[in-house]
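Here you get one chain, nothing else, as structure tokens; it is the form predicted alone.
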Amino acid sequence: MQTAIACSIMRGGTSKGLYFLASDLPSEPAVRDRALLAALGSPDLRQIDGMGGAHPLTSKVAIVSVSDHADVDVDYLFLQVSVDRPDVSDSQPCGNLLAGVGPYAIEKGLVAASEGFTDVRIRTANNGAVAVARVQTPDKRVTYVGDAQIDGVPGSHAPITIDYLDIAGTNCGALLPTGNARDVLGGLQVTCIDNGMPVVLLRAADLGLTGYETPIDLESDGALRTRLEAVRIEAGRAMNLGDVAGKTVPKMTIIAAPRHGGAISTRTFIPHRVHEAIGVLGAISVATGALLPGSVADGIADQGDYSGSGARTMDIEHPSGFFTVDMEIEQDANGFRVKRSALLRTARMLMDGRIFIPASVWSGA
């Protein structure tokens, strides 16, 4: 016996995953976490048992909802589905994800779409951080076919424009959690920053790498593994996350100087595999520490004509290619600001039907 479940299978951004709505999972949490392992194949290194794709980036949950709160149209829970551990968590957002919610939103019938374009106004419920998705819908019907391009999706597809309102601190408190713009954690100088993700900028020179290596070179350093994951844990609580042993957060990213014309190149743990290119939200705030003075980027970053305040491109290089971020900042005599967030991302709708899990597991009722 089986029981079978709503499901969309979506790429949002560089992450593929499943979409649920609310309404279709168990409302308990640990039935639902129990469910979704069953959906994803967890715990199994291949997820042969299930959807998962056999790697952190595509074993991701988007669970959607219509939204109570004022001027939000969907509330989105991202979890974060381990591939080899039965361990399903809410502790972090996914911008990835985040792109095909409003796709998904308008296909399910809880955002009406409009002519030419659509915009979603999204909670994360993660965090609580809230963002604008404009997505296409020509003759009010979603469109995934377009002309826009993004670093390590193959093609191009139809533009989701996402501007992000106010997450600075959305889940550590501050942008800078620990009040500095640099620190010292287990004898490296390193930044933590919070523009949407919780971060830590390490340079690369620092860890005696050149911050150009590959994925693979990196995850099979294991000295270089217990280096970092020693200094994660240490910032975990300088950053009031508490004990983040079995957490994902904070990220850990490893920069250097660009060398593709870029601002600052990126190398990022998620936390113990390298990303093939970097995330969403990660993007945001590393694009934050390469404008923040004093930053360990101070001096590596190419800033360009920037004067300090206002509008800034950033092109933030990573194994695969660039992340565009575009940021607005203000710094006056009350310190440094980011007044905007916007990012270009894309997604598809790939699989809508229904998912299988043992009844066993979650009978339906």
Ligand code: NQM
Contents of the next structure:
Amino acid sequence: MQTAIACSIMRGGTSKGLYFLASDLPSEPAVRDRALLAALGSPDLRQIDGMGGAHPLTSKVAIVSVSDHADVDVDYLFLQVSVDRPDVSDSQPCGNLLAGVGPYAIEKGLVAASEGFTDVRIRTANNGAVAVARVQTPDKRVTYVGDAQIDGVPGSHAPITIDYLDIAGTNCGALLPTGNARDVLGGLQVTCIDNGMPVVLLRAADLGLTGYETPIDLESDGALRTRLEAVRIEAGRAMNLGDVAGKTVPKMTIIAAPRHGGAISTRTFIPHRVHEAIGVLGAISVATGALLPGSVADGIADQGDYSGSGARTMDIEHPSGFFTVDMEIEQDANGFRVKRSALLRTARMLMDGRIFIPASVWSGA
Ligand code: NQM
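Now show me the form predicted together with this ligand; what you just gave was the form predicted alone.
Then the entire complex follows, led off by the chain already shown.
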């Protein structure tokens, strides 16, 4: 016997996941997590008995509900379902899956569509961060068709613009959780930063790398992975995240000078696989670090004619192209503050139906 649960599969930005209404899932987290492991087919490197795509970027879940919070339309809980371990974690947010939440909430009737476009205010339940997603709704219906292109996704689709207001320190309590723009961890100079995603910036040259290696080359460098993981564990404690051995944060971003006219070049361990692009909130944290005086990116990033305050578009180079973030910074005697971070994503509903969960999930067998 299997239990059918309503479920949609959506691509959100450069990731893909299962989207559920909270009301359709078990309310008990342990039971819910067993159901999600079965839905994705974890733990199994191929996820052959579930819908997961055998990579962290395609083993994700969004749980959506109408919000009780003032000035928010929907709450979105992001869960990372491990591919190879029986683990479901809410320890990180995900800005890519967030791109699908606006269209999903409208399609499921949680938010009424307006003529032309609909602004959906989304609260990420993992950390309380609020974003406004503008979804194209001609004739008051979601369209996925359009001219917007994002690197890492073939073709063009309807634009979804996402505006984050104040997200500094949403995961670690402060933009600079160690209190410093630069620290030495594991013998390496690093910048620990949280503007929406906890990220450790490291200079490629300090690791004996160019910073332009392919994800496969970096993933197959066992000595590098061991060294980065040691720094990550240390950084986790320093960033108020505790023991991060089993967590997917902080992300480790190796930086180098831009090669293609962007602001900075990146390769990001998320944290064990290397991203083929870069995460949304990861890119926002990197863009912030690249503008921060005294960070390890200072002197490497190309800040253009940026004068230390105001608006600046940051093209973050990654293995499959660029990720563009519009930043607005305020800097005065009181310090460095990020007022706004905005970006473009696309998303697409791929499947809407029911997912089948084996009976053994409910008994815990
Ligand atoms: O940083 C990958 C992704 C992500 C997360 C990761 C993300 C973000 O590309 O907001 O989107 O770093 O785990 O989906």
